[in-house]
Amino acid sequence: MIQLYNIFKTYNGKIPALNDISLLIKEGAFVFITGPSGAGKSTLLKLLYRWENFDSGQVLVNGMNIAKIKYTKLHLLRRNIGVVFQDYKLLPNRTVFENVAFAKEVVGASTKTIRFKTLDSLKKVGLLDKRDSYPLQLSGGEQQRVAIARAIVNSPKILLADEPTGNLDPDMAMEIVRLFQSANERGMTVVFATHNHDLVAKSKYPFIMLNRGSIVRS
């Protein structure tokens, strides 16, 4: 599902971000990427949906060599990947329903499909009753649940989470982890980046620990 071979990545050609990273994440897995701030967690995730490029090595996602994908074909990679960020990235002038529906609109789904899948996705995260609310009317945990609903509405094969609990209290953080667990139980491969060691310790899932761009434990 996800394969990295000898990945090196620097910023401005001199600041090391990833140093000789090789790993395999199998289809249907749930894996934590952990380590302190600046360890390379976010950079690693960004490579997987080619938000950033790398200097050398090889990255395969769903059997696609992402370095060889033309910019005009990137949608073929990203349509199978859902991404959840720490800062939610919701559109403040759109309702909860409209924020989630937008992800269906960009793939050209029919109006009937958009409505059905959006309501189903909101139901999965427990926010059906908030569908007409706006993001700023919601708590941080609720906003993150909207972001998760948006990420799963297209039923992606891979779900990437970049510090999705970083702004939340411990109880809400565990609730967010449970939503990712549910997505994983429905067949999605989950890669969850966090510096929260308690979340990792309380889980049953494997982890990969980064420090200064290198894998130091797994």
Contents of the next structure:
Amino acid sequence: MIQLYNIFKTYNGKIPALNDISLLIKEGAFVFITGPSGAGKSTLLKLLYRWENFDSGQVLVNGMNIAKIKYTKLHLLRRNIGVVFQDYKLLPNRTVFENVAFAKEVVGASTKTIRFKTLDSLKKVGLLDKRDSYPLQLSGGEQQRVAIARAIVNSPKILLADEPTGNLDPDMAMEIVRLFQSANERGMTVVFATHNHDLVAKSKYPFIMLNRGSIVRS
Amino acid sequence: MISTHLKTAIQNLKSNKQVGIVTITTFAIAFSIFGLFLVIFVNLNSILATWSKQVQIVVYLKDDISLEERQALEDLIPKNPDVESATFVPKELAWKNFKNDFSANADILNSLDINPLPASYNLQFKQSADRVERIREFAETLSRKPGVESLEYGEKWISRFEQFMVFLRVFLLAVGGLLSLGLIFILANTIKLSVVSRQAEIELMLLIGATHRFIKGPFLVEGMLQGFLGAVISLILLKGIHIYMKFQFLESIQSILRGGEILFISPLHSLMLISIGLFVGWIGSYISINQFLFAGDLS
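With the form predicted on its own in hand, show me what the form predicted in complex with its partner chain looks like.
Let's see the whole complex now, leading with the same chain.
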């Protein structure tokens, strides 16, 4: 569950980014965050895994008041959140398998678990046969599927997507949305930020529209 | 976990080969300078020990010493358990020896019709750890006895040499401290380059829930590895210099000092040098990676 209460956020104390945002995303929900570039979609997501701080208000993620988590204990929050980015953030010198396995390695899983979970994750995104390839040998859509496999490998409660279809053609974009749908069907809460209205219109899920840091429709 | 960190650290060193080589070389040079001072210190200490062993007391007696006073001295000297032997050198024998030693000036010496030299006792002392201190104490006792003109036992220059060694010890500590501090800064900057080159990976690690300890591990191992390699290379260099010095100068030194050896630093000192390398490497990387990790602390 994600709860935001009267969130205000500025960059450098001057440039407003989020303006009195309050929202509730229930456990197991699938929600689009939409709006034009610069509306505050990415900033909103960054608050949820505390990559950015906010000026005032309260954010509760899985019942945790995230402002109260010590900086050195942030991994406890982030291990329950999977994040997918527009630019994939894959490590170019590691294979597909190693990229996905990396997320399990950092949480200290055993070699056996890492192997099992990584292969399972790659199977879910349909990339088992590409496990020994390097990211740069893959298409944009395939790279994004690797990023999704990495985000779900630790079975997080929440899956955040920050413009994951921004670099993809419409068919591939729908394919990516479908992968998030199946993650949602397995019980993950999905928050999907996109400026692509068609994508939102074609799916059955609720959306929150932001403009200049404020909610304009939900 | 440590083997994973070591593997990653070696990978990092390989991918940043040039920077790694520069750091290790800097370490090796700095440790060689420090080690060289240490070698000098060890050798001077050994010379001091050799000279201390040669210290003896010569007790010069007054010409008008009474029989009772001489008897009192002869009773006192054997009572001291540190005295190995005591030889009495009468006035005449002293003069004869002197004339033999300076036979080139025999004409002048023969023209003197008086014997200016006093009678004396030459005291040899047993070896012990605090030999010089014991000699010093006994010399003081003897100097207060009636009939004693003066004493000679090289105490003053031994004291000066000891003071010099104390200074050298402080100097070594200061040089070691300053070099270590400089190395910490150099290493912190080198590791910073390594950190920046892996920024994307570190950010990803933070995103997917890695602990700070997990992120720091490979960098700390990398720093320690550089410090260790630098120290080991410096030891090899020093050994090379030591062998060369022995080959070139041992004979001349032995003839000047009547014996002696060019010593290398002890295994304990070598271990200490390696430990300092490891510590400096660790602290340098710790500063650097912590600066990077906590730059993102928004709380």
